[in-house]
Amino acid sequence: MSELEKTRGAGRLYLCATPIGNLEDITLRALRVLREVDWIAAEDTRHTLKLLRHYDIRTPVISYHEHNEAQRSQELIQRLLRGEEGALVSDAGTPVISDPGYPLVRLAIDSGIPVLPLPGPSALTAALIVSGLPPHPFYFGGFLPRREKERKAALQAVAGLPATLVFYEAPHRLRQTLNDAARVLPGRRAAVARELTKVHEEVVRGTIEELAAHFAAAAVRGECVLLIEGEKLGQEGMTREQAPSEAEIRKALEAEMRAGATRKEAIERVASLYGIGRNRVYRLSLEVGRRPT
């Protein structure tokens, strides 16, 4: 079925975020829909039905979660289908970002049946703006790897990318892996953003080896979103890994130049082989051996 396609006299999915700690962070539409719909899906229906108490919403609960989400994907398509109205909430944040309902809004999608995304609360949005690091671009990564070897792949995988790296991570699991980044990526800034919105919120920042000291010595409670600075660009927009050498610069010029072009000509195809300025090939020319201009 095409994706423009609409299923006649289905109901819609609603993609609802929710506070990530703060109650109040709710937006009145969010509260509406919630109030409207016919079921909530909840990846916990104990941590959701506090939110709902507490605005006073008696809408019913269904348990959504990773251990049922395939069989219950099925259940709630049908009930879409006959026309229900539905929500996605996860425990906080905006659903499907590193929480269950993938499966539940492709199987929508491919049924026809309206996604709504209800925009609001997000960890991750929320960790960024604070960070310090630049907030654009940036490569989000979800949850890392449980085991040791398996995270430092992921690590150095995303080592080179010029973009701040923006992981989710446990409590229990932040000191190993602030350790294991620490010698996958030396001395680049981070920020550890802990418990956003609520009572003992923290932003720690400094060196991704100064965190890690930091937090060998500190008790990790809540959710935790690991920030960690991209690869550095140089002034023509390359990592540091891919912009050429001085060396290499001289010896494509020598190259040029024998092969019979003239200095200028040289420094532009130089400039325009590795996408670099003229001025820094034009300054690299004048130590390769003098030909005619």
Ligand code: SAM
Second form
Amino acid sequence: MSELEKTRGAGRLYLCATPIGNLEDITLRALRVLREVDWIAAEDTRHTLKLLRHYDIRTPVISYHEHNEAQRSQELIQRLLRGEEGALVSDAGTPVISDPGYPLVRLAIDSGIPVLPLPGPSALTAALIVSGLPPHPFYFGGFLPRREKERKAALQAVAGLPATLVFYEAPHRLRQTLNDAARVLPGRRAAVARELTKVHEEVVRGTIEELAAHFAAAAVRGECVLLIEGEKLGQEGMTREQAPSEAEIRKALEAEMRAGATRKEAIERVASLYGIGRNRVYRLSLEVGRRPT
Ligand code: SAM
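Would you mind giving the form predicted in complex with ligand SAM, to go alongside the form predicted on its own above?
Complete assembly follows, chain above in first position.
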């Protein structure tokens, strides 16, 4: 079926954002739709029932989580095709974003079922706007890999992006992730947004190294978003096409060092020659001598 076709008589699937802490952060439209639909598919039914009870909403709740989403999606699609209206919610924030729902959305679209967003809170946008880092462009990486090697590789893979980097992180992994980020992206500005909209809400801003030291002091609690400044492309605001390639920078560094400059001097000269950030040149200088340019 073409994506423009709608199946006749099919009900609508609403993707409904819910609060990330403060229960007042829910839209009037979300409350009305949650009251009016035939069912609400929820990641954790007990968690969602607390929200529904708070607003005196008595709509039936169906469990829909990462372990049953393939099979449950099929069942929900059948109900929508019969004309029922449904809403998908997650435990907190916007469903589908690092939360269950994508298979259901895809199947609904493929089945000609209208899919409507009910916009509202997301830890991603809430953290981004209070971080003090440029809001766009930004890159959202969801959760970083749990294992150190893969986590560092994932950070390295986005190190060259001229975009604010945003990651969700579990509190018990934050310290290690900050240490890894300090290795891969040294000197960059960063922020940790913790427990947003809740009693112990805080945003800690500084270089990655400062944040690593700050969070090394005590066990980290609560939910966190980590934001890291993107690669700077130079004071003149060069685009990616205008900016020198990594190979060019390595070549320039080698030439400087062959001519007798120390690594530090070479970094300074190449950064100023191309008008690009010293961090980027420093990172590439570590590869000079280790691999062919
Ligand atoms: N879909 C959700 C959203 O749109 O915000 C995110 C779900 S994801 C499973 C949960 C992660 O979101 C947490 O580990 C944390 O990184 C982030 N998060 C959720 N609530 C938060 C809050 N109140 N303050 C900071 N981060 C939060």
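Each form is matched to the other, and the largest set of C-alpha atoms that superpose within 1.5 Å is called the rigid core. Numbering follows the first chain given and starts at 1. This structure is a prediction, so every number in the text was calculated from the model and none was measured.
Ile20: CA moves less than 2 Å between the two forms after rigid-core fitting. Here Ile57 does not count as shifted, since its C-alpha moves by less than 2 Å between the two forms after the core is aligned.
After superposition on the rigid core, the Cα atom of Glu69 is displaced by less than 2 Å between the two forms.
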